[in-house]
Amino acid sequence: MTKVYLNKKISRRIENGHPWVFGNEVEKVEGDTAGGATVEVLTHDKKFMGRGYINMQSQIAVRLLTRDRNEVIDEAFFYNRLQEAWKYRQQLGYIDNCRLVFGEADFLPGLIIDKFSDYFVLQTLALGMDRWKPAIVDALQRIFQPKGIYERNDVPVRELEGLPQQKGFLSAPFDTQLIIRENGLQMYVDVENGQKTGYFLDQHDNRRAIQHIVKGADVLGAFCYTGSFETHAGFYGAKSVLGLDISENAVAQARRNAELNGLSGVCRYEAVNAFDALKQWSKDGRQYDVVMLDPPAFTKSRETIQKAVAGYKEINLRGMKLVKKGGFLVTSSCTNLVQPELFLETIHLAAKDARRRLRQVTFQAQASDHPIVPGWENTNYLKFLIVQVL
């Protein structure tokens, strides 16, 4: 097998149990280096660290799968791992619909799985991951006795990876328009054109911390997509609800969620850009009981991360100005490189800038079936808060 030796003065980041080796980290290769190749990882003075899949063409040169010397990387290694996967999410209630696999926190980095019911859609994000994408589905098959597996392999984080884009069946064809249930709510989830793999179950719990404070309330939902946030707050007694997104397609799933739970007359979206809709508004002295804010990740890169919090304190800002006294504003940020305390401090100098005095209700992560690893920035993205706004 080929051996990767790391360099003598690395940090301890990998041998306290970090999954990743980057290029910069690696000293010198024996054997082949074929893309997706199993590889072991030694220190300088040949310390075992674990074994994993290389790919020297990314800025990830090995990712490790076992830090075990006597498990070997073959079918059967994924078929156990997916059975722990499943044990774990089993044993918190993540039963229906949840996220399987969630890369590097199930110990299979580059790996993407997510569960609808009886359907299952997969992303393979690297190039060792996406070798071993046949054991996979059959591991899916064997455990699940799926009705469909479909790939959403179209993100442009493959070719970093020399993989092209590419997305399709990996079973027999299916209707890819499913309902799900969340939350006693029904909801439409297109696993073929949708965002990511068709539905942001990482919310799941969060939607649900809403029930009480939109009672009776008129509610105002920026970046609303396909309106979750908004159908689940009709749902639990707004009294109006709006949902602001700048795409038509999602807006109109939006509507059709709102049509399927019986939500039409409370809930209703408009196709704007919320960023300039949320300037104006606040200048026109509009107020809503509850604003809710749940926008897309607004950086992947270190060097624009000031820009990203700039902008997350723009819209906290003009959300904070549109909250009647009293009321509430909810807040999120997916952004893995955002970290919850610079989130904090980004809510709070908006909040003094605004002229307004917080008191914070609750401050979460995404769904436990997203599992976060202390230490693995990556696996601890999602920022969820609600405050109220004095």
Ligand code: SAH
Contents of the next structure:
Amino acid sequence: MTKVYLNKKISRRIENGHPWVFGNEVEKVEGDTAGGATVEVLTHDKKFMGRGYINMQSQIAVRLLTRDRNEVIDEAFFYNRLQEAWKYRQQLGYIDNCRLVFGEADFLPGLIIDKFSDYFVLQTLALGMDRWKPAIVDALQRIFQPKGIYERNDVPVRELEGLPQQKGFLSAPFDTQLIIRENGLQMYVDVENGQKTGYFLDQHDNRRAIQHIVKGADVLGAFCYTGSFETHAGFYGAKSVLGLDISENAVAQARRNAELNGLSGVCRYEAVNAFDALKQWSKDGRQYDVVMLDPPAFTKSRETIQKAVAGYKEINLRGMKLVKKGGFLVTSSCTNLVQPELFLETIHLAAKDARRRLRQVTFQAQASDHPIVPGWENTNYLKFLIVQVL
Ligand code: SAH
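Coords for the form predicted together with S-adenosyl-L-homocysteine, given the form predicted alone:
After this comes the whole thing, all chains and molecules, with the earlier chain placed first.
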């Protein structure tokens, strides 16, 4: 097997368990590296670090799959890892929908699998993982006998790995407009044309967290996508809900979701730029009992963190101004590049500028089907905060 030797003078990150080996941490490579080959990683003095897959074209040269000298990377390895991933979710009470595989956190870097009842949506985001797609599909077939499997590999990160963007069926074709159940509601999930895998399962518990504060409330939800939070607000007894998203498709789907749950009279949607709307409406003096913000990741690279922080501050400041005294702001951030402390600090700065006092109601991360591994920053990405705005 190909051997990768690490530089002598690197931090102990890999030795301490982190699964990534950056290109500049590699001293030398002995053997074949083509096609995402399986490699053995050793320290400069030949201590075994683990086995993983290599891509010298990527910034992350090797991603480790196992630390166990006796574990072989073959079809059975993927079958076993998927079984373990499913066992963990079952232990936590997941039956129907869940993120079945959350990349590094399931010791399967570069692999995402979402389970929507009997249907599975898969992403292989690195060359060395893409190679094992047939084995992964086979394991899914054997464990779940699913009604369908769909590939959402139409994501730009694949190009950094030299992989094409593509999407399509990995099983017999099926109707890609699914209906899932969540917290007692029904939601349409478009696995073919929806964002990412079609639905943001990570906010599953957080959607329930708004239950009491929206009762009888006038609610504004910005960056609503298919209206998951907004439909929940309606379901939990909001008086009125207005959802905003820049995507016409998302808004159309959000309206269908309202209808599906008998909430068309409560939940309304507009396709607008939320930045403009928040700015204008806070100037106009509009007031809501609850304002919810769930913007996309404002940054994907370390270089633009400051810009992202400015974006979060801006929308949260506007959002707070739109909240009646004693009302609530529900605010999220989904990039790991803004870690929880920085997010909280940004919200506090926004409150200072808005001249509002805050009381923290709850501060949460993503649901437990997206476990966080301490020290692996990219697994700690979702911040969900509810504050009372005084
Ligand atoms: N709350 C949603 C997820 C939101 S994802 C849920 O729980 O399912 C972020 C959304 O922001 C996307 O739907 C995207 O279309 C939208 N978006 C991005 N830029 C925007 C803008 N400037 N104004 C309004 N919506 C925007």
